[in-house]
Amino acid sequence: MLPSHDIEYLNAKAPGHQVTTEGGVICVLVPSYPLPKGFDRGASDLLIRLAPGYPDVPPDMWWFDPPVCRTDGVVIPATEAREGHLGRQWQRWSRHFTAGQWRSGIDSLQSYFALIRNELLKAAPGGS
């Protein structure tokens, strides 16, 4: 279902992760992806989408259970929307590659999860 580097790297950085397909969508479960600093709780399960075609269609969008809210109380743009996968409400984080950010045969999970980790920190209190 997914490149062996994917694996591999899940396998090192994601213990306990899951892989499986729902609706011809392959689904990547981390349970307890710490998040940074900031936030109302220090880890949160993530989930990531993979449209048919990936790693040549880019990832779009992931998803927490619980949600995840800053502990400011400021609304994160984006996550409003709530969303039914894998029999559980998930947080949608809606964000999304511009054109020709994502390098077909060179980006990963790996980049991806860098992007995730990014726009976390960003949008942690007192991120840029």
The other form holds:
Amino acid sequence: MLPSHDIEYLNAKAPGHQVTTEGGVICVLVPSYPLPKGFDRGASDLLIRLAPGYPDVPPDMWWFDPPVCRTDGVVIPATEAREGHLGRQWQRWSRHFTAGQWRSGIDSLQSYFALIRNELLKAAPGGS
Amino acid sequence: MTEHDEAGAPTKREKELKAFRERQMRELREFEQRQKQELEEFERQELEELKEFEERQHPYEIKIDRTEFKVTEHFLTGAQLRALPNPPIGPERDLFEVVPGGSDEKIADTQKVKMRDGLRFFTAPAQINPGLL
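Right, the form predicted alone is done; let's see the coordinates for the form predicted in complex with its partner chain.
So here's everything in the complex, that chain up top.
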């Protein structure tokens, strides 16, 4: 189960979200997650998969369906793989924390969503 | 060519022009009145805030990463907020202000944030590494 502060966060900031489990993994699906400018669509469904042990175990990667690409055609690193989850094909954004980056007891879905937003801004044309 | 008819009475065009000018004047007066009211309201709020600042005797209670801090300053920069926890928040993490009902705002080190009770901040890893595929 998700910690109560994660549930509160999702209820406040991720309208229409769905939390399910698949093979022991908690799946958080945010429909029509709004994307920053510079991508080929304004929104896409966002999937986060939380391994058993979360929140002590950090999240790893995230997924979009439909796939998210830059408007200028430049390929975003480590986003070309496709994976099946929840009966759909997803674009995998392969992203990993190094040891110690995720602070158990402090980090949460709130910080992970903030990080995803930040990474999307960096991946967009003109992002740093 | 005169705009009056033979008897010297205003023509239809003159009447329309007069009505147009009157309408313009009325709209201008209403606009000025609205601006005056907005300015008065802004000044009233500013004075109230200033009074609250001057009279405030107790510290503001804010939270960073769910830990409570009491601060006496009316404004703190991002760098000052980062220095509140022990150990301080390092550059490997970003600082965000929780915006109820909106997108949480990333706070830059030089950015000034106005303090108020219940203000909440959180930190997040500043980056994550792309995989090989």
